[in-house]
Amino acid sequence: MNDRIPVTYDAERGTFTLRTANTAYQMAVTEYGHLLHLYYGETLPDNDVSYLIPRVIRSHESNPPEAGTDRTYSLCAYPQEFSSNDAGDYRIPSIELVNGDGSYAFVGKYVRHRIYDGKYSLDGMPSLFANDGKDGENVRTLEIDLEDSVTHVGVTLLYGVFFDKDVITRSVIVRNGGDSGIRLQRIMSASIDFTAGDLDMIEFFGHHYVERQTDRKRVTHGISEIGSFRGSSGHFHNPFAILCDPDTTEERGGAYGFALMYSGNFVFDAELDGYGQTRAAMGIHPKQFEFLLEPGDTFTAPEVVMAYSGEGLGKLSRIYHDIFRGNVCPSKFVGQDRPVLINSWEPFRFTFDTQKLLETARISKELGADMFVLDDGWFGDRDSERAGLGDWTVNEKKLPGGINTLADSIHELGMKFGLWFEPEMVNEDSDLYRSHPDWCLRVPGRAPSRSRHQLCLDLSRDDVCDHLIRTVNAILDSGKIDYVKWDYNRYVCDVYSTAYPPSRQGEIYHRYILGLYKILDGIISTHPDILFEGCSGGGGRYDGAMLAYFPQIWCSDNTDAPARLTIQYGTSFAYPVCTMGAHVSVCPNKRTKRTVPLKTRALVAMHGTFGYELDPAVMTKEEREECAEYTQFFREHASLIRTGDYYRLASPYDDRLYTAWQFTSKDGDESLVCAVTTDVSTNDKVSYVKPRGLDKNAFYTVRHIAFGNDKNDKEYTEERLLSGAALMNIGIMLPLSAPQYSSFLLFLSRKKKA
């Protein structure tokens, strides 16, 4: 047997199994032709552990008819690998529809299977996508064909194998088969059951500067739910889910991640039954969804990225992190590193004419940014959060010659030049609202809520969308642009489009979400030499979908350095550092009003993108030479930051004293390890950093960093070597006379042998 297929059938027995380098996962076709999940876990050698399933009489469980008198054989009590309806399993389905006459029963039998080369893709969504064998790839996809007999509605089930990545995609694709119309109200992307029910759910929830904090609770009997149902994936919980073993550390224990590719209304159940099962699906939010499909019409669902880890929840999430950073964004800054910027929004606000701009480009030189932002406010009447919005003309009574001149002048500073924009909303004082009522979601009738005096364009209509795409490429065809800050500063709700029937209603929310990849479709690809970033009020819509189109996205509007502590954090489990946008910002800060060391503010943000997030003019000359410091190390480091293994090495809900966190280059030749004290007390025990992924039996070269005042401390500039055996097991400690706040850094580099 070759174990490095990832795709294989078994006729004989019935069996399906997906291999990747670390991980096997299997299911079966029965003799009544139902689909059984077997196991997913570490790799396995069997081509069938059907023996996992329990032939036993559950008590007053319903028996499918064609089981006749066999009453061991229950849907109610078999792991399926996608659930039925109102067919005797009483647990959450997979689909939830109602049929033409009005039932709602669906009940998929295996029909057929296909397996080929490469990965599927979805149609109007993203996905992951295969590199065509670059860097030794391995990828396989499975398609499993499921049809009621009696409806004829039928589900293809699609499976991507990345093997050398440990990932396993999953979607599904449905088909109106019958001669009437069926109304679709619940459809899971992936649903999967466990045999073993002692598992733990890790998510990841929080609120508006208050984003991705962890939760780690254990899934008790019922239902446990997570999701949005805000029009996007929101700042109040992520699309991406972790069951674990309730021993399961950073270093150790068995792992299960579940990253959803969608921006929109999402929702992820475990449920664990009477009899010791887990089953989690996850998929769209069946609130206020219910999808026409007349006969021939199917219905796409979106992707979930699957990922196991025997190693613990580092592992995992390194496995995220490689497949997110190779294999869902095609746009070339993905490989590139990445410009620090410093943004006018913070000096300015609205209030601001060229000389000033251009002033303030000239002293952020001074710090080492590359990279100038115009944000909000340049264009039509946009002098305050009331009016203008949607206008995307350029408001030359600040910007005389337009953006065209704008740019031009920053380039001739040797600085590249970004624009804001926030497309998918309008403000009831503007040219495009009075032009256009009825381009707004609005239900009749009613007046509509408002956030920040803004109202939702209505994304499901193709007339909506088509100007958009129009005026947004006439101002980034209008200059020499390089980068696009994509915001998005509200939820949806008031959800009815005028372009639609009422028997339709239930389509908007996921229309308005295919509409916006639309937008982004025919925005970034034909703009290919623009970096963009999303935003939406900061880390409100971050997910694997929108990762597709930003290879940044700003993690928070929260700029605080220990708040970001716990967003980044929360944040690394899933999406990986080279994705977050974080920027150094002034202190006190503006949001906790806590003041911070500038060399913690620097650290922190290079757990991220690297920029800055305020008024240059209004520093001293001292604090301006240290930040270009700052600027420098990064730029030095940005490949390592980038590109490098991750590790979380301490904790900010479970360390008290500090947090810490190491990249380490693919090597293992070079590590940075970065720790910051949160608390701190008199006569406290001695704190020691452990670093991970070194290689035991190697020396390595322990630098402390220096900067600013730094340089005239002993301790900051004394070198030690030491085994990668005494730095896993041992440590480095931390001074004990450290105030609140302070940070540390050090260059962890390899010994070459002699």
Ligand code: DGJ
Second form
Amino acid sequence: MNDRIPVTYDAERGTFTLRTANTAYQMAVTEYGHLLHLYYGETLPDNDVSYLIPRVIRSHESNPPEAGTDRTYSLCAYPQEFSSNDAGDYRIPSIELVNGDGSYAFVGKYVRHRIYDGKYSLDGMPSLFANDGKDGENVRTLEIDLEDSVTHVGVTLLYGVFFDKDVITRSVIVRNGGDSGIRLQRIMSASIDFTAGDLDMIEFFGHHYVERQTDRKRVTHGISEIGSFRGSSGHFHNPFAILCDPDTTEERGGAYGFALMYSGNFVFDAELDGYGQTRAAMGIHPKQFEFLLEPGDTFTAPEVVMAYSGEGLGKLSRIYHDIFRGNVCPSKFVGQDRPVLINSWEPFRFTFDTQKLLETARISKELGADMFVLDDGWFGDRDSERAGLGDWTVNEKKLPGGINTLADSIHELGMKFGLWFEPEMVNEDSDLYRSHPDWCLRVPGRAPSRSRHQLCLDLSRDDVCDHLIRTVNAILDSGKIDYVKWDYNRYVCDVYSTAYPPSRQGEIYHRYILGLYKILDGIISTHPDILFEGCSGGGGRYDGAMLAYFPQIWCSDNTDAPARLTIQYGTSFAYPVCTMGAHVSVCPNKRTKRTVPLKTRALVAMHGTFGYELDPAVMTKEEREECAEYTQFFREHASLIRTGDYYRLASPYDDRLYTAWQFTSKDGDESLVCAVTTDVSTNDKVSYVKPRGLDKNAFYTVRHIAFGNDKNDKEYTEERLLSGAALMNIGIMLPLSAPQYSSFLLFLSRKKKA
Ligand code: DGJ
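For the form predicted in complex with the ligand instead of the form predicted on its own, what are the coordinates?
Below is the whole assembly, all chains and molecules, this chain first.
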């Protein structure tokens, strides 16, 4: 057996085995054609572990007719790869549909399979890409066709196996091979049955200003569910969840990750049944979802990106960071240092003119910024949240000469120029709404709900999508624009489209998201050199699919550094630091009214794309000089932060005095360790920050990085030579009695062997 083969089929045993460098995933076709899920976890050399199926009589459970008198064969007691409906498996189903004859039954049985090199792609939706074998990348696809022999409705289960990245993707295509229409009401992109229970679920919840807080709880009997039916992946739960052993920590224990490559309604379920079996399922949220499939029609479900780590949560995150950076985000920007931008929103909101903007751009060069971003308010009659959204023509009262004149002037200052858009929305007080009121989502006979005084455009309509592609492209072509911030500032409701008949209204939530991807494809493909940053009232649409378009996403509208510690900590479980939009803003912070040192604000913003969101004209000369030091440091280490391995050293939720994290270069030669004191105490124990992932036998020069006044402090100028073993076992001592919210940055460099 060749251990580097990602997909094998053992015809004799009827088993499929997927292998990555450190994991194995196995399925088996039974004597009656049902596809069972046998195993997912740590690598196994075995080609068949079906002995784990308990062939026992589960009294009262149904036995399929083909099993005859064999009472041990039950769909509910066996682990399923794609669970059936109305056929005796009472756990959460992979599929729910109404057949042409009104029945609900679906039983998929194995028909055929295909194995091929490279990675499948999905129609109309982003999914992971393979890099054509670059750097020895070893990727293969398995497709398994199952069919219901009565209705001829079929599903193709898709598996993308990224051997070296330790990732397996899954998706499903439903095909109506029958001769009457069906109504598809639920389709899970992936579901996994664990024969034993006892799992914790970790998920990332929150709301506007408080995104991706970390929640860990035991999966208890019944269904533990997270999801969104707000039309977007949303602030409230992230489409990423972890199932892990109850004793799994950052460094030890088993952990499974599930990330949905989808920006709309989603659900993640973990069901623990009475037999101690756990089923996990992820896909589009079934609420208000109903797709009509006429004979011959297909439906493609979004992709789930799965990973398993046997070495704790930290390793699981590093797997996701590598796959999102290498196989999801636009390659052009992953390899590049990003601009250090200054954004106009927090300082100026809607009130600015050309002179103010140019003056800000000019002074922000003193901070070291190299891109000026004009946020909301540059178009139509947009002087407040109440008007102008939808009218993507420049407001010449504020910006005479238009975007090209402003963009040219900014470039003449030696800076790049970026612009804000919110294409998916419209104010009623706008020319667009006055000419096309029917372009909004709205239930017949009811006035639609407003949110932030805006309505949602109906992106399920081709004419709306075409209009947005045309209008946004026209602005992007009207001047030298280097960056776009793509915002989205409300949740969706009143979901009804006049472009579709009543029988198809259950399709609109999903069609909206397909329309969004179509618009993004239509704009980004014609502007491949523009860097796009996603945003949704801060981090309300932070998901894998958005990363396929936006290599960075504004993490939160909360720019308070201590608040950002929990937000960025939670975000880091799935998403790489180089995708997190993070800026230095003023103090007292506009949201929390908290004041923290400039250095801490800067170090926390370096846990991200790093930039500024303030008016540099009101800063002192010393503050501007200090910022220039931060910018310079960030630039010097941008590649380490962007591409390095990330470690969470101390959680902001721990009962400790500090939060800490670390970036280590892939060759292990350099490491940055950052700590923020989150609490204070007098005469307390000493805090030692323990770096991870070092070579215990190597020696490292350990140097505090001094900024501003630190430079006069002896503590910051001393260098030490310490072994990896000492650093990882004893740690680095933080100064005693450091005030709350002070911060420390250490640079470790491995000493070359003589
Ligand atoms: C919400 C975003 O998160 C902010 O950064 C800003 O762009 C505003 N929208 C503008 O309306």
